[in-house]
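Starting off, we have a lone chain in the form predicted alone, written out as structure tokens.
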Amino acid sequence: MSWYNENGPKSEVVVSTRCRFARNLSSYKFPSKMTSDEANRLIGEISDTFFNSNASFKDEFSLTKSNEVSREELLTLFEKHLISRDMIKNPLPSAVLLNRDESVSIMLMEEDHIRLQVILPGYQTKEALKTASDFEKLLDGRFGFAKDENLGYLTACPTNLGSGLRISAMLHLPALTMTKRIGHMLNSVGKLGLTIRGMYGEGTEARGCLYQLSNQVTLGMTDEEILTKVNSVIDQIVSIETKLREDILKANETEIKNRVMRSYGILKNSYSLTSEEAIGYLSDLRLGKALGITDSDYKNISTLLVKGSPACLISEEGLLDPLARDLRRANLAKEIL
């Protein structure tokens, strides 16, 4: 099962999880000097390795390249946060390797030769850096990465020298955002070496009070100092979320309960819903939830969030048209919740 398809712990804050390897092979020249031949090349070597390294891999993951499928594929793939917008924008040829329950994704051909990720429903640092670190050492074992004595593992962005390690957890919090306390978290963040950003990361905005916490700084740490760091942010911040949450219900009782139920309402009854009205209606709805306002499931809702989406429409169902997708959102709301 996708993240997005289960409940994961402290799920009514944080929504999933993600550790991510950015590695480079010292066989090869980074790709923003490669060649679409070389590209190709590394592709090849890296998805056969990998296949031949497990017997249990051939079934457990595929391969899709990224000249192969089309844009609303890949767009999809993007909503799911399984690929990066980098790897999207790469003119050069580039592939994900995916398993099944697409917790595992490692993308070639990004920034970077590989981006390795693991992504968990809820709060699971320590459980994905556990599993990401396990495949990290199988490929390192096989290829060989790029590394300097001082510097760390060599990337294409300064930024990832190091250890080359981003930790990240996507929060949702409305409370922090009606209260207008966001502003203030983001300061409080950037002086410990840490970001929000938006819901699909840099240079994004955040929609349905959906953020992104991750780790700035990896030079000079280890993956186990990183975790800490991270988890220890996330901590502070549920536990702020929580509180307001609480405050806000019992200053303003009635004005939350309406506003939940009018979104569960509209969510259930509507005849067409456009993704901004759907996502801003999920927000509610999940507050709702971790109030005991409604008995709707977070998986439900996340579910809701990514099929919803508008690539994954156009590939998964082949909606083209804007409207028509928003009329098979409203019942897709209808079938999920």
The other form holds:
Number of protein chains: 2
Amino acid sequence: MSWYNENGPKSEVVVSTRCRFARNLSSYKFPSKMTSDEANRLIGEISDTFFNSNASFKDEFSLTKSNEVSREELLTLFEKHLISRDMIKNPLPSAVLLNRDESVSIMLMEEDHIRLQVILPGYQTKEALKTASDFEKLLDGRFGFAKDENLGYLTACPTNLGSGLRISAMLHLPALTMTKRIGHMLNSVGKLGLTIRGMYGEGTEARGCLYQLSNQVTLGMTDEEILTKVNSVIDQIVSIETKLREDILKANETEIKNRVMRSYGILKNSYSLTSEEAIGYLSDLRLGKALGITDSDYKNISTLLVKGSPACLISEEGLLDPLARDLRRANLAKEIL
Amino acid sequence: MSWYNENGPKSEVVVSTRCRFARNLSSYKFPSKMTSDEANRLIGEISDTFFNSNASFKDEFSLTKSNEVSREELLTLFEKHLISRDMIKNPLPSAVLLNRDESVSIMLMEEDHIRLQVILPGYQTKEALKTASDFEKLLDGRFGFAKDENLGYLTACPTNLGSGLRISAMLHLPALTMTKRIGHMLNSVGKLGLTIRGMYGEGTEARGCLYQLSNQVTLGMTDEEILTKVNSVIDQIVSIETKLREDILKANETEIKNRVMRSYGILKNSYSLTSEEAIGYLSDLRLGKALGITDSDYKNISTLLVKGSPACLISEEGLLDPLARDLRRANLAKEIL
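With the form predicted alone already on screen, would you show the form predicted in complex with another copy of the chain?
Up next: the whole complex, starting with the chain shown before.
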């Protein structure tokens, strides 16, 4: 089951968590210096080695090459958070090894040779790190990643030097957003060496109240230290957001209940629904579920967010016309919720 | 069944029709010149005579005296269009004889001694006039109404002189309103000796797109002539509105369907609902029913409009707090729709 089809721990605030390692092979130049032939050779070498390392991988994993699929298929993987924007933008051939439940994705020829990512529903940073580390060790044993004794793993961009590890969480923060305290939160988090930014639109008023929290510093810290630091910030944010939600509900019960229930009514009854509207109403619904106002399931909310994205509707249903997508999105909402 | 609990002919545009006769007894001064004692004597005399004129009336009709009920009960009768604002405002005692199905109301001590009204669901001007005339004849036979050979029936206000007959229709005109053609319609109707005004808020943008059409001229015309004139204008308006609705639906199908379906979703799911909001969403729903977008029943829409009015919620459910009424109105919408 993909992260957007499953509920996880603390789904009321933490939509998903992700760990990714940036790694490079000593036997190749960095991607920005490579030719198309070298890129293809690297993709071939890593994927062959990967599939041969474990008999079950041939069933579990698929290899998707950027030059063999449409731009929309790549954008869909991006909307599902399975590949990065940098991988799409790379003018050279790139590829991704993706397992069935879409929890493990190994990007080849992104900004680095390898971007190994594990994404899980809810608050599962520890579990994600464990799985990512296992795959990292497997590949390290086969290739021997480029490493400096003092600096640690070498990466294309210095911000990834050292552990090459980025742990992140997609957080739903409607109460922090409504009370405008999110701005203050962005600053505090920055001082701790972490960063938080809107998933849809930058800044303090992210649409859908969805934010991505991640560590900024990778140098001079062990994986465990990064995990501990990120977890401690997630814990604090979850606790502040949860408390604020209760305060808001107490202070504006009618308004909050009305907003949530009307958003549900609109999602369930619309004839046409823009992506922007869906993101907003789904945010209300997620808050409503957390506060016990509606019984919509978190995973259905995430599913609709992903399946209703323009890229998904284009690549999975062939809907090129934005108005046709709005009609289909309204039907999806009826079906899924 | 009351007009707001029943569907009538052409309910898609004509919510209800009403006929009322203004009549006065020669043996009393006009209400504005009467004392409280005289008012009570008149109410007693007319109601006694009325109940004695037909054995079945004691079962069918009830007498409600303004000084024996609360202001909210009177306002509820007003919201149901069963008594007039003038009757409520009269500082002297007033009363109304009302039959069970709320189709016949005989106001005593309004601006005139007697205001005899018949109200029916949908387009039933002819039927309403027939019933009103029957009751008018019955009372005329008992009392002999004040009449001038040249002018006709004498009334407190010269605008009612002559036939004393006002035929009116409550019209739902969303297409004329949306296209801003209602302003032109108001002018044209005026030139024909009729008047049309918003039910909720004057002017060209009446809330709920509900308008009251009625004849202005009563002098020098027979009842039949007034009926023919009013009917011909209703027919024209119904035809224009119906055509315009089809045009609007053709030109903006997605927008109209979306608006109607979302209004339904909001009405069915709100936790709190103001009177103003309800009037607006119910207007969308009525249009949606007429265009085959929803299957909400016209009579349910009218019922919610009446039962959800502040006066009804105060007098029938004792809800003095506006916020409590908004919560109850939201529940009523869930129950009725």
